[in-house]
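Below, in structure tokens: the form predicted on its own, a single chain.
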Amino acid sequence: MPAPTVEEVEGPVYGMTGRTRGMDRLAIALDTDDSVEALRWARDYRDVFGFAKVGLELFTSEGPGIIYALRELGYKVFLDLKMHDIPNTVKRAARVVGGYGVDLLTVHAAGGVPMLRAAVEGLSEGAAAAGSATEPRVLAVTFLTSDPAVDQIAFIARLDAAAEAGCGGYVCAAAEVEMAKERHPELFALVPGIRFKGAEVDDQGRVATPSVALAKGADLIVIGRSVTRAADPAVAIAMLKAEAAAF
């Protein structure tokens, strides 16, 4: 069956002006080590996504300059470093990150409450020292979406640790969002591993479509290769907008 055209899905997606409904619930994953490629994607899709994810690959290659460039393009920045070390080291590193003006920073929940709390304190201190207008949030990574299965008891323990440490939210697969929201409705839920129906799952173990993840309660979904590496990115963007329109 041939892929739908942009017009069949929604209509033209380029040349838009202004912010689209729900874009602050959509993050584009800039999964590359090439800043030229990353910024091209960021410019092409800035009227669709409110957040840009900078992962370990891109940050290691480009450093904080890529964060500043994305902020200039109007993005909120999700820095996905998944920190995991002794509390003092994590606090110092998070303090540095706070000065970059990021909105979200990931830390592994498996590090425990003292380490998570250190990250929260460090990030807040760094943002305050830099005169940031917004309070950045630490998100505790419960389990990776590449994990084929999750132990429910361990998941709840990591979620509780995030809440006790003062984290602003957590990262989990769509399958765990409803349970997490019931236990800690006050926390922000970020869901990666987003794929369109029938698409290749690549290295992900637990995936969901945009509409399923949002319906389950995700506050922010992260999508990358399904758009940036799509045969026709314009159609992929139109499909994403169509799925997210009800939320």
Ligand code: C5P
Contents of the next structure:
Amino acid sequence: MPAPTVEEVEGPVYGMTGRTRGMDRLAIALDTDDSVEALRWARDYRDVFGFAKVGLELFTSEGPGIIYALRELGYKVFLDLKMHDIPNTVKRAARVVGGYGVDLLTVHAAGGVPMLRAAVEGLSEGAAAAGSATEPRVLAVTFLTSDPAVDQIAFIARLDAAAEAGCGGYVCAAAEVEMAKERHPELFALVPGIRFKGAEVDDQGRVATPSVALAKGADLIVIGRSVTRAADPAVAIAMLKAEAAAF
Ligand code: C5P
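Here we have the form predicted on its own; I need the corresponding form predicted in complex with the ligand.
And the full complex, kicking off with our chain again.
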């Protein structure tokens, strides 16, 4: 069943307020299997976040319809599927994703250069075939931020593999982003594992506050539970705005 449109869930969408540059450095992780909840968050926070992240849970539950609904709301979409398979399979799947009009797609850097290159080719072929206005980027996931520690040599090898394969960027924890930017300043850095000062880290091993991650060079930070599961989301949004205001 296709995901309901925003209008079906909450009535007509009135004029968007203008996008700001700062918004394009903030992504909200819509981690739920319920499109009604996801679209409620998306609508509530669309003046704060420029990107919406659709992950495995939401995409498996709702399929591409949720991507179209988020784009209608004015979001750039980050599809976090963390693909890892043989190159041919990844290329074909990435080509399908290219047709959805997403801006970012993740694949595991551990899949190696041929697989990463296949993802890059597939995604751009799919976008071109669909006449998409966006130029989507493949981001290579170096290590998960839930991993307690990162082997630096393996991290650099994965980063170099991403660059060699023509990926547009990578995903890493705030702790590695300065090193990564120094080595590959041309690549886009996406940083999850964001927590406000003094908050629970949940299953995230290597966390940073929004301002620290942005100051270290993250082009985009991804924030999920700190906002969506906050005891008072309005307070969380105010804290985020205060931290992000300088960037
Ligand atoms: O709720 P929280 O802010 O921890 O969510 C972080 C989001 O970033 C999740 O959707 C998770 O899948 C994603 N992510 C991550 N680590 C990576 C890549 C993506 O935590 N390396």
